[in-house]
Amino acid sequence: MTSEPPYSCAILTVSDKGSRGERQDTSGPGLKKILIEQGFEVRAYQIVPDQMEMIQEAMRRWVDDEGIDLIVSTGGTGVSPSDVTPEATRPLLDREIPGIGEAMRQASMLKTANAMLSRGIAGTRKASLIINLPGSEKAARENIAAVLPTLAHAIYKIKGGMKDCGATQG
């Protein structure tokens, strides 16, 4: 991350067996680490099922009443019947950030032809960015890499930084 201030994030995994207690989540506690490494403060991290409305309470509590800087969820990004990040995520946003999600599927086609299956779009609340990622903890670490190094730049260009975008690079 650049040198500014550790910006907060949530984790949301987002999985009906998981919410039931019928499977463990990796890729939440995966991306955890990962993010943690990175310099985010994890505020946040909770399961729910595919089901939407459970999915926009979580992110418009922690974009609307706790400033988190990050939201990243994990799962329903699929082509599964229940799989509804996009669309739960989607009204949430102010802007989209089509970008976002063709770098992530763009890494991850060169390591499967299934990654064209991803829908996960990214976008901004207020002065938050949301980000779908897969369910698998493998697809979700590996989506989450392609798109680290310009989280931080990205975060401060939301909250209104100022520096050119080159003078922030590095």
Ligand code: MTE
Given for the second form:
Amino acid sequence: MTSEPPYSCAILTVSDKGSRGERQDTSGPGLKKILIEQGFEVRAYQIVPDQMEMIQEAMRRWVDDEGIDLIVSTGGTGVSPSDVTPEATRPLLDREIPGIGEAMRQASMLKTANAMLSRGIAGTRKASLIINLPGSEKAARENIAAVLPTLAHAIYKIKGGMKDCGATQG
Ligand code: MTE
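Could I see the form predicted together with this ligand next, after the form predicted alone?
Next comes the full complex, and the chain you just saw is listed first.
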């Protein structure tokens, strides 16, 4: 385990229609491009339906078996009956980081009042950071943009990085 970049990441698109091939996933590939531009190594990308067990299986595998530094999910954070991504994520977390969800919603409210409907959470599991983003490509982009400036510093600290915060902050 290293506390220095480049960090690895995995992208999980959570969508019933996407998993059945009835809708093309543009959010996952959009996030992939953004994260590569930010210097992340994208190790995995998967589409799963809005199903607790399948969401959890992917997240557990990526953290526990593969030690991936950052897991980003997109979709299933809203208030439709099928939306279960935060419920699937919460029991996997050792520690929640409420500020990440707060920052994403705060920034997103400047774009659309519907931002208050995203219940996405974030937190740590072992030495990894997990973040839920909403599902549309626009929403996923706008939400990750709000946290990009602090992602590398967050992962550095989660891994026990000892440098002063001022020395690693963007
Ligand atoms: N946040 C931003 N920045 N931009 C958006 O367009 N869409 C919202 C919200 N967050 C949106 C956003 C909408 S319409 C919904 S329903 C919720 O995210 C939940 O989306 P999800 O169920 O696809 O995860």
